[in-house]
Structures are given as structure tokens and as C-alpha cells.
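In C-alpha cells, the next block holds one chain alone, the form predicted on its own.
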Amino acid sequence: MTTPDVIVIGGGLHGCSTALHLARRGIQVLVIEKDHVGRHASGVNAGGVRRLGRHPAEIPLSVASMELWHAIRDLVDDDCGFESHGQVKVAETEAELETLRRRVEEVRTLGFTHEELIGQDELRDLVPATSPHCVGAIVCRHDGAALPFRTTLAFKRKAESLGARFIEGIRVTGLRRAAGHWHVETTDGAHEAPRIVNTAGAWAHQVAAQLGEPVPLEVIAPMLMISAPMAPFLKPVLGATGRPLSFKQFINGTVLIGGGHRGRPDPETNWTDLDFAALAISARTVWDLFPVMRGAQIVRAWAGIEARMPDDIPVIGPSRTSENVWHAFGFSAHGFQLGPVVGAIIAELIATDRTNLPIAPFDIARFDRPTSL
């Protein structure tokens, strides 16, 4: 079998996107996934496609990625369930509205205009189901949501159609470099390539540690729950300013509730335990903000395993200890929207050793500086 040019470790959305963009450049790529593609964070997240509320360092990447989302069918031959009805973050008090006002001013100072402050009347027009006590919001009118598992599989299928190979159900157990190639040991034999990419999600720190650059990655399990179908009442994706919330209604009437409350993950067994007391807090938030939900029936809840960095922004870019290695991990429960552009960035770095997008804030060297091997 032909030796690939690149081995990607991890078959989540960022791994599949990297494989696709490499394949589009004619670069032979092999993706190794320890479970199955989309098994963890990429397949079970809330599906938010948002620029709204991004960390300032992420805004340029998020804006670039949104352009790809609005042409997603051209990229992967599938619309990925993407709908662009906007994202809204509501303020329940005048103090929260002032916080949002400052946020919009900050974003504009950075040269971006996608976040817009709206008052109570316009909020009512946009989201009539919002509780009367809400006083305003910020809105990104061209943001939206997509279907995570469908999206990840669409990237995989398109990458495969362009020659990328995927091996699922085997775990990477070791890395070593010899004669200009990386030898990737797995539970089912060894593979080799001159370059590797670490998109291993909640397990990416294990790969980084083998390269001599340990990182303070925290494994988290954000929880979600979904209701039985209800009559249509909501098109935008909703969030709140003073308490965690991600809230949207699907075309079949079911309502997804998330927003940051976490369960307990066990990354060694792929198991997550739900925290029902925290789920009750999410339910209470929805009760307060959307009276229409007070008769809703919750039918299912779950948690995915994700990676969080201490500063809540990812690691994107080259290894600082090892030649021909790149990282893309630690998206801290908000990496779904960035998936299309991050794959393009990594492919560009591999092919040209540069990118026009500002990725310096995501350098792995921002953590404790490693000792080169």
C-alpha cells in the first residue's frame, strides 16, 4: 500500500476537514481514528455555527469559516443541515444589556461588524417567544446551526472521494521519527508518513506529550437535552448573557437545550455520567426565558467528550519540538463552526508553510515551554 504524505490522528470534524483540504491539494492522507468518525465531540455537540461571542483571537478565523459554511454544499456535496436564521444572545437586565453594548463596541474596534445590538421591541419581533422581562440582545443575522454528525460524515465522504483513506477502530500507541518519516504505532500495526497532524480532541494531549510538549488540557463533557416535538416557535439559535444557554428548535419541532453545564467524562472508557442537578439548572433557564417551554417534555439527555484549554481557545499550528508535525485541538466546546477553516489552515501550512489567517494566539508554545527532543 502506498505510504501517505500525511497521517492525521483523530477523525473528528477537524481531522476530516484537514483530510479533505489536503486531498483537494493532491496530498495523500491517511486518517487514524480510535473509535469511529464523529464518535465524540464532533458528532454530539449542539451544532452551533456562530461568530457571535467569539474570543477576539478567534474572530478572524470564525469570519473566514462562515464564508465556507455559506458555500458548504459546494465544498462537501451536502448542505449538512445548515440553516442560517441568525444567533441571538439575550439580556435580561439593563446591566447585561450594557455588557452587550460594550461587547459590540469591542468587536467594531477590531474592524468587524457582524454583531449588532438590538432593543426590546426588535427582540420581540425576531423571537416572539422570549420572556417579556428580556430587555434586548445582540444578534449575528447570518449565523445559524447545522447537524454535527451529518457534517462530519460529509467531510469524510468528500475526502474519501478525493483519495483520502480512513482507518477506524485502532488506537495510536506510540510515535517515533526515523529516516525522515514518522512511524505511528497503533493497536493494529504501524503506519508511516513524513508528516503527521494531531487532531485527537480530548486525547490530543497524549499525542503532544509524546512529542515533548505537554499541555494543560482538561477533558470535559458538555451536556445536552432534547424535547419531544412542539409546534414551531423559534428559528434563530438563542443564548443568554448572564447564564449559560444554547437553545434551538429543529424543523421536526424538537428543541435542543445546552449551554455549558457539564457531566463527568472518563476518556479511557469513552463513558460519560450526566449531572442531573446541572441539567435542572439548564431547564430552569429555559423555563424563565421561554414560557412556551413550560409544558415541554424532555425525552433524552447526553454528554460528549471534548477538550478544553485553560484560556478557552484552541491549539492550532506547528509543533515547537518536532519537525513536520501540526496540531489542531482544544476547541473548548466551540470548535464546530471553525472546522471548515481550520482544516484549510492546516493543509495550507503543510503545503506552503504559511497562512494568511492570524494563528499566533493559538501557538502551543503559549503554555509551559517544552524541552526540544
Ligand SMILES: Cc1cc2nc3c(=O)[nH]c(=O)nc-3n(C[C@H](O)[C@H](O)[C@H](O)COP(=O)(O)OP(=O)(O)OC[C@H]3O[C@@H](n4cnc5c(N)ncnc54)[C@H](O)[C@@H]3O)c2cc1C
The other form holds:
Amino acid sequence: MTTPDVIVIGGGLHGCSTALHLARRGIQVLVIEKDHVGRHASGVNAGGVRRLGRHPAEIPLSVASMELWHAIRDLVDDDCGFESHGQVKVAETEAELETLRRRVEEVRTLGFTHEELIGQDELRDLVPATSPHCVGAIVCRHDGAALPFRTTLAFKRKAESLGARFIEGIRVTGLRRAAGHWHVETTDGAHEAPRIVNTAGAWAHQVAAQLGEPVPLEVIAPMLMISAPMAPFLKPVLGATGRPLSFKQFINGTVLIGGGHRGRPDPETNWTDLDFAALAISARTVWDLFPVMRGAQIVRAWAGIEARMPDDIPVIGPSRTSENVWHAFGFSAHGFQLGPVVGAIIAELIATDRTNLPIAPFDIARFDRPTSL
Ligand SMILES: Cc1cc2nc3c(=O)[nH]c(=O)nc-3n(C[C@H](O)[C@H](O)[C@H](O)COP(=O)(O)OP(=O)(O)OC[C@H]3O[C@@H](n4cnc5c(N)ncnc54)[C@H](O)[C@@H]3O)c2cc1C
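For comparison with the form predicted on its own, kindly provide the form predicted together with this ligand.
After this comes the whole thing, all chains and molecules, with the earlier chain placed first.
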């Protein structure tokens, strides 16, 4: 096997997107994935493709990523199940509507117009099934949703077609630098390359720690549940303001319910325990907001293993302790939408040492001072 220019550790959407964008630039890349591509958060998430409600620091990246989503077939030769029926965040009280009004103003002050405040009548036109007590909403009309596993595999396939290589079922266990190269030890032999990218998701802090760069990453297990098919009643993706909710109906009528309640992860065994009391709270929220859901039958629930940072925004950019290493992890339960653009940013940094997108807020150095190697 020839020595690649870059080894990417982790085959989630961010690793696959990085591989694709590197391969588009003619850079030889090898992705090493300990399980299989899309096994973790990238393959099992809610598929929400959302600019709505982003942390101010993420908005420019999210807006740029949305442009890639709207041309996703050109990028990966697959539409990834992407549909753009908008995302809507409802207010249940006048106080919540005031919170949404202030949010829209804040986003406009930053120079963005994708979040729009709508009143009760327009909400009723847009989503007739919402409970009459909802008083308004923010809508992001060109947001939407996609199929996560299909998306991640589409990025992998397109990267492979451009020359990227993937090895699945082996784990990176050690990193060592010698003679200008990184020696990447794995559970099945060693590989080497001049450059490394850490897209190891909920295990990325273990990689960073090997570089003398500890980060306060929390491993979390957001949960989802899905109903039996129901008559069509919902096109956009719905969220709430005063309580956690992400809610959407697929074309086959099944309804996906999520939005923040968590189970208990065991990242060493890949196991997650569901918290049924918390799932019942999600069910209650849906019951309150969508009377039509009172007859729904839940058929399945699951959780994914995800990385959360204390400030709920990711780490994106170069290592501050080690030469020729870049990080992209810690997406804090909203990294699916960012996948297409973050891979482009990392590839740009590797190829040109710069990017026009504002990534300073995602610097790994914002946490504890790193210890040098
Ligand atoms: C239930 C749920 C719902 C979500 N809903 C949404 C949503 O609607 N919209 C949205 O934008 N985001 C959502 N997210 C968040 C989104 O899924 C993640 O932020 C995103 O997928 C993270 O991608 P990643 O590539 O960083 O991580 P991952 O997909 O976890 O990939 C990291 C990979 O690295 C591999 N790896 C780790 N360590 C090693 C090692 N030492 N050697 C080799 N391989 C290694 C892992 O096996 C894993 O496959 C949700 C997440 C969950 C769990």
C-alpha cells in the first residue's frame, strides 16, 4: 500500500467529508474506522439539516453548508434523501414568542436573514396540525432533513471513486512522530502519513490526549423514537422553544421524535441504555403540540453516541501542540448539517493553510492550556 498524504481517524460524516474534499483536490487519503463507516452518530441521527437556532459562531458555517446541501447530488452523486420543507420552531406562549422575536433580531444584526418570525395564522397555514395554543414561530424556509446513513455512505462512496481508501474494523491505538511522518499504530499493524485528521467523534479526546492536548469532551447519548405510519400531516421539521423537541414525518408516514433527551452511553462497548422516563417526556411534548399524535404507536427507540463540548460548539482547526494535525470533533448533537462544509474547510486548511470561513471560535486552544509534547 502506498503511503497516503493524510490519514483520517474516524469514518463518520466528518471523516468521510474530509476524505471526499481531500480527494477532490488530488490529495491521497486513508480513512481508518474502528467499527464501520456511519456506525455511530453520523448514521443514526435525526437527519435534521438545520440553520435555525445555531450558535452565532456556527451560523456562517451552517449557511455555507446549506448551499452544499442544496447541491448535494452534484457533490456526491446521490440526493442523500435531502428534502427542503423548512424547519419551524414554535412558541407556545407570548413570552416564548418574545424570545423568538429577540433571536430573529440578533441573527439579523449579524447580517443573516434566514430566520423569519411568523404569527399564529401563518403557522396554522404552514403546519395545520399544530395545537391551537401555539402563538407563532420562527421558520427557516430552506432548511430540511436528509437520511443520515445514506448520506454518510454517499460521501464515502464518492471519496472512494476519487481515490480515497477506507479501512474499517481496526482502531487507532497510538500516534508517534518520527522523521517528519506520523506513525499511526492500530489494532492491525501500523500506517504512516505526513498529516493526520482527528474526526473520531465521541472518542476524539482520546486521540487529542495522545497529542498532549486534553479536551473536556463529554460523551452523550441523544435518543430518538419512531412511530408506526400515520396519515400525512406534517412537511417541515418542527421544534419547540420551551422544551426539547425535534419532530418530523417521513414520506412513508412514520414520525421521528427527538430533540435532546439523553440515554446513557458506554463508548468502550458501543452500548447505550435508553432512559424510558425521558422518552415519556418527549412523547408528552408531542401529545401537547400535535393532538393528531395522541393515537400514535411508538415502534422503536434508540440512542447514538455523540461528543459534546462544554460550550456546545465543536473543535475545528489545527492542533496547537502537534505539527500537521487537524481536528474536527465535538459537534454537540448538531453536526450532521455541518458535515459537507467542515470536510471542505479541513481540506482547504491542509491544502492552503487558510480558509475564508471564520473558524477562530472553534480553536482547540479555547480550553485548558495544552501541555506540549
Ligand atoms: C440521536 C442523534 C440525533 C442527532 N440529530 C441531529 C440532527 O438532526 N441534525 C444534526 O445536524 N446533527 C444531529 N446529531 C449530531 C450528529 O449526528 C453528529 O454531530 C455528527 O454525526 C458527528 O459526526 P462525526 O463524524 O464527528 O462523529 P461520528 O459519526 O461518531 O464518527 C466518528 C467515528 O470515529 C470512529 N473512531 C473513534 N475513535 C477511533 C479510533 N481510535 N480509530 C478508528 N476509528 C475511530 C468511530 O467509530 C466513529 O465511527 C444527532 C446525533 C444523535 C446521536
